[in-house]
Amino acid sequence: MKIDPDSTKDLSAQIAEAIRAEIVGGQLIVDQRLPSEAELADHFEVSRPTVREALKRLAAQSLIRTQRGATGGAFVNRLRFEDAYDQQVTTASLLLSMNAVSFDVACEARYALERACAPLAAQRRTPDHLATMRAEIHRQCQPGLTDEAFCASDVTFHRALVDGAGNKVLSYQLAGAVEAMQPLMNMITFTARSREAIVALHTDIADAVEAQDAAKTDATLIKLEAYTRELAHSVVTARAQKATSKEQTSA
C-alpha cells in the first residue's frame, strides 16, 4: 500500500484509496484485520487522525467495521448489494442535479435500462413481487392520497419491476434508475398526469408480468415512456407561455 506524499490530493483520501484497492484486489480479505491505527501511521508516515480519517471514508463505503475490545480493530467487511443500493442512488441523484442533465435524456436512459430487466422479470417474477406491485397499484387508487405518497408508491412499484428479474447486478445498477430518475420525473410531471392513466399503465403493466408476457411488458412501458415524455413537455410549454404572459403584462 502506497501513497504519494507530492501529491495534492487530500492524504487521508489516498490512504483509503490505496486501502480500497486491497481490498478490491483481493489482497486484504473478508473478515480481515486491518493494522492498528498506529501500525497505519508508521507505514504511510502520516499522523494517526489522518488514518482515523482515511478509516472513518471506508466505513462510509462499508468497506470495513470496526469493533471494539481486546479483540476489536478494523475488519474488512462483506459488502452486500442492499447496503450498496443507497450508495448508487445518492451518486445517481447528485450526478443528475450537478450535471443538469435533461429531461427527456434521464427518461430515456430510465426506460431503456428498465425495458431490459421486464423480459427477466415476466419470466423470473415471484408472487411476492406480483403481491407489491398489486398493492402499490390499490394504493395509488386510494381518494386522498398526497403526490408525495403516489410518488413513493410509485417508485416501489418500480422497484418490484426491477428485482423482479431476480438479478442482483441488474437491481443495484437500476437502483439509481428508479428511485434516483423516477422521483425526478415525477417532480417535473406531477401536475399534469393522470393519476388513473397511470394506474391504468400499471395495471397492464402487472398483468403482463402475471401472464409472463415479456412483449406486453416491453410494449406498455414504451406507452409509460411515451406518456411520461408527453406530460413533461406539457409542463414546460405551460410554463413557457406563463412566463411570455407575464413579461407581456409588466411590459
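Switching conditions: you have the form predicted on its own, so give me the form predicted in complex with the DNA.
Left out here are the partners and the other molecules; the chain alone remains.
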C-alpha cells in the first residue's frame, strides 16, 4: 500500500484516499480483511486515532464494515444496491435543495428518466408490479389522505413502474430522481380535483403497462409531466398573488 508525503491535506483524508484507491482499483477485494488499526498506524507512521478517522470516512461511504472481537477488523464491504439507494437519495435531495434547482428542471429530468424505463417496464412488468401500482392508485383515492401521504404513495407508484423495467441499475439510478423530487412535490397542495386527475392518469399508465403498450405509456407520462408542471406553476402564481395582496394591505 502506498504511503503519503507531507501534503496540505489531512493525514486521515490521505490514508482514506489511499485505501479507497486500493478498493476501487481491485487490489483489495470484497470481504478481504484490512490490516488492524495498529498495523495500519504502524505502516502509515501515524497514530491510531488518525487511522480510525480514515476508516470512519470509508465506513461512511459503505466501502468497509468493521467487526469487533478476536477475529474482528475492517473488511471490504460488498456495496449493495440497497445501500447505494440511500446515498443516492440523500445526495440527490441535497443537490436539489442546496443548488436552487427549479421545479421545472427537476421535473424534466425525472420524467425524462422515467420515460426511459417505461418501454422496458411495459415489456417486462410482472403481476407483482401491476399489483403494487393498482394498490397505490387505490390508496390515492382515499378521501382522508394528507398531501404528504399522497406524495409518498405517488413515489411508491412510480418506483413500481421503474422497477418493472427489471433492470437493477436503472432502478438504482431512478431512486434518486424520483425520491429527491418528493420535498418539491410536497410544496404542492393537491385539491380533490387535481388528485382525481392524477389518479386518472395513473390508471391510464397502469392500464397501458398491463397491456404492454409502450407508446401509450409514454404518451400518458408526457401528459402527467405536463399536468404536474401546470400544478406547480399554479401554486407559484397563487403565492405571488398572495404576496402582492399582502403588500397592498400593509401599504
